[in-house]
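A single chain, nothing else alongside it, follows as structure tokens in the form predicted alone.
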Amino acid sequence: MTNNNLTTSWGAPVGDNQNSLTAGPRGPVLIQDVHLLEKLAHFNRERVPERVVHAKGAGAHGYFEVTNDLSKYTKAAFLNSVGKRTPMFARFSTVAGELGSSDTVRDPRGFALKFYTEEGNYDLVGNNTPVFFIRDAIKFPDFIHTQKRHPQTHLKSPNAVWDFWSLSPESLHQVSILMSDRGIPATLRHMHGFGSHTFKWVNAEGQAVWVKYHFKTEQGIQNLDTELAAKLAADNPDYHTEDLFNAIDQGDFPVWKLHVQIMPLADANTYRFDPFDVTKVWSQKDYPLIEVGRMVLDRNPDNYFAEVEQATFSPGSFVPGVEASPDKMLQGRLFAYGDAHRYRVGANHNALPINCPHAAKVNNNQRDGLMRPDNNGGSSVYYEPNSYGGATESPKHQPVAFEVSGQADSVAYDEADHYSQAGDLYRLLSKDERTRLVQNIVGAMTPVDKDEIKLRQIAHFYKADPEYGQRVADGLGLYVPEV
């Protein structure tokens, strides 16, 4: 019998390819998980030189203005007073397509923001959806492979897409959003943005809360129907890029209003599901939206390559008052994004004008490397600790401690309900919206060559809502066994 074991690049068999090695069920992720690190590091180096994901994008400069003082929750300086403005840069993108692909495909949109604060740059790297397809970064390279091109045909593969989704039921919530009307926004200006992950805010007294970010477009939500999107993809594949540039050029500045949900730390241990699971949303009845401020984009880039293509964003670029949560997907991204930038743009990517802090001074001992554009630290002290007046650590900015426990093991999230929120979403849609959702799914699944894959995915729809599953089955002409 042929050995078909999944192995590492050095040939050792892999025991668990679904769950990162964590301290207990919640984590955080342990750096000793060399299989996870190898997968993420190798994945970041699979394309030269464009981004592996989010390759096609558009960007603009603007500012963030505080409209509600939430300093009781966070000591982040850029949020500490009403009326305060912080310069920023935003990049919007599709996920799966290459640099020259169409803007109007059915795909999540990246929603990446860089705030040039006086305490350093803060990057919020989210999407136009509040959830994601997977909840553990160890599955990310495999997921994106299904969205990219088949290694033999160099064509997109519906078989790979739906095979992976049907074997990863946690994807159902995001799949339902993607296949809905919101899967193709009319423009980049007419979509919401989300931090998606749970983060931690810490105030000046060291008290912490969990937080989620919601950027609500003030232009209103508008979407494209499938036929018009396909026509635009053929006639003007840069439609979204052009629309954003022209709107700003004509003084029609797009605006988003930021709201947050705040959860007390203790609630994470008693909430009805794990609040760090990025495939789920928090109920706004439980944790209402709180206004924070407005994001306004009012200036186009002068040079696309220098500002949009060379812009780098990392979920790990925090400022005092903002910290990570144990979200396993976020934990993997903290490493993967910075590593991708070091490979794609270089070890000194943060010294480029679009990425360097504008209102804070970089003062560290990281020297040399390719393409160093500044004075490389000059003759200043180049190590720490030192006795010559060099940079010193700042204990008051230590992250707030949180307790971890449990055995080091590859453990899944305790919560296995992948269906309730997807079903709630389906039932919230109007009759016409449900019909279009089903039509989009049927159209996307029809090319799949195995009924086994189709039936497995239909079962997930059925568990979310029997009508949902039955309508997809009817559209595909398949009989649904009793679920």
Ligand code: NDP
The other form holds:
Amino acid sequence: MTNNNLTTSWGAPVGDNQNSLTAGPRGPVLIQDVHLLEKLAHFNRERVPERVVHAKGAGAHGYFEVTNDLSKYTKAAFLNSVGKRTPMFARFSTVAGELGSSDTVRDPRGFALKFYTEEGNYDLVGNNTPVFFIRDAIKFPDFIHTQKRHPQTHLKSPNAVWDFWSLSPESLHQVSILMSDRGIPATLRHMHGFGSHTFKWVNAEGQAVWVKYHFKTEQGIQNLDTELAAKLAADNPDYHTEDLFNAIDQGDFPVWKLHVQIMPLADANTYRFDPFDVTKVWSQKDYPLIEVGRMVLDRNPDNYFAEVEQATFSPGSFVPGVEASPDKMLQGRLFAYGDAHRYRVGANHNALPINCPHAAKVNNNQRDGLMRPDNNGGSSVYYEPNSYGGATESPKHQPVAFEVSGQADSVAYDEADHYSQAGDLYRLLSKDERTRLVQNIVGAMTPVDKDEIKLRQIAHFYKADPEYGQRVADGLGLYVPEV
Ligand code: NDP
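Form predicted alone done; form predicted in complex with the ligand now:
Full assembly next; the chain just shown is listed first.
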């Protein structure tokens, strides 16, 4: 039988793990108890910084299987033949709460996916909503400040939330989704996922299209009513985390069907609004959903910290066949995510088992830095170009060239229409869904201390749909301001 000795972190057997080494039975404790020193020092370092957003999350492993070959649109190898399976990892999260916060709050859910493809890892870092509150990353730190705690009271601030939203009317569509029934999913299994941004797909001939991703839950959409969600938040703050783990543990594997919308490249210049604006969807009447495949989550993590907490997803982790679009929010995220990972997990976060490619090999000249768990490239060539057989570029994988034009300037997206899609959403809801939407909004806005903020927001609801604005105004005991 192999021995099962408890050891120090340097592998030496530990004689006593219950009693510190002391001078005499009463002490004091001796500094030469190096096992104690190392144990306490490691304990002090057991946390990495919590994610500024999406701190509370649950993850699972699974696979993606192609059911419809779309290689006429993308050369991405993991999508190139029916039946092909690619291992993947998914992490779902709330956005604003801290690591220990409740799962059943009203919040968008992160929907972050890592596909371990043979051409490197492809990350799709979306949400359970097809749109977002803002559409330029320059507004993100301010927006998130309003979702987090007040600097003095350390409390959440409805004033800040609604002040920001009412002054950022592009948020109206996402606010309406958030305040609707879908703002609190019944479980992480009963919600859709979206890439949210527009991306570019490129085929083997170098022809490009714009693409949006929709992951539709096969479990069906189910939501929690507000009172039950509040009760669960108090009774079992980890309700969603527990549900996902138990479902997979019991063999009830959740499945999502991936569909895409494809827009010909030239349409982006003529569509009735800017299709790169992440506060808007592309109507499915214009660009119908096309099936691609299914994602199945069938294996729980073995270790939460190693696989979920240390997981890093970046919207910039592309593989050949998938490229960025000019979406300004996406462009900001291309920087922000990698930077967050370098701060939170470390310079070599991509070398960790959960983040490193599984079906491809890293072959570059990045060396050294904090924590290289591998051999750091050994004695291999460490620069490029070189004459010693080191890694070489592959020009065929260069992203397709694209036109840019115009004057450098700070220019907003089209300001004309923040309202029609929020109105379309309101109008597609049933009578009862509308009533609950209005109740949720009235409940959330009631604590706001300035009528000026409430009136400004009521005007936005009114412009989306007069009935919507009127009902919120009635619920708040206010009037609809002149719009
Ligand atoms: P469609 O009628 O073609 O599509 C409506 C979409 O809304 C479907 O994706 C439907 O899918 C989804 N939906 C249905 N009920 C709800 C609900 N209670 N909450 C949120 N989404 C719901 O119309 P359009 O494509 O022209 O879009 C109309 C409006 O639908 C948009 O303004 C937007 O608010 C909303 N929507 C649109 C999406 C899109 O990609 N075009 C995606 C999601 C929402 P399902 O029931 O499976 O969720």
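Residue numbers count along the first chain shown, from 1. Quick caveat, the model's predicted, so the values are computed rather than measured. So that the term is clear: the rigid core is the largest set of C-alpha atoms that superpose within 1.5 Å between two forms.
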**OP:** Using a superposition on the rigid core, decide whether the Cα position of Gly15 changes by 2 angstroms or more between these two forms.
**Re:** yes
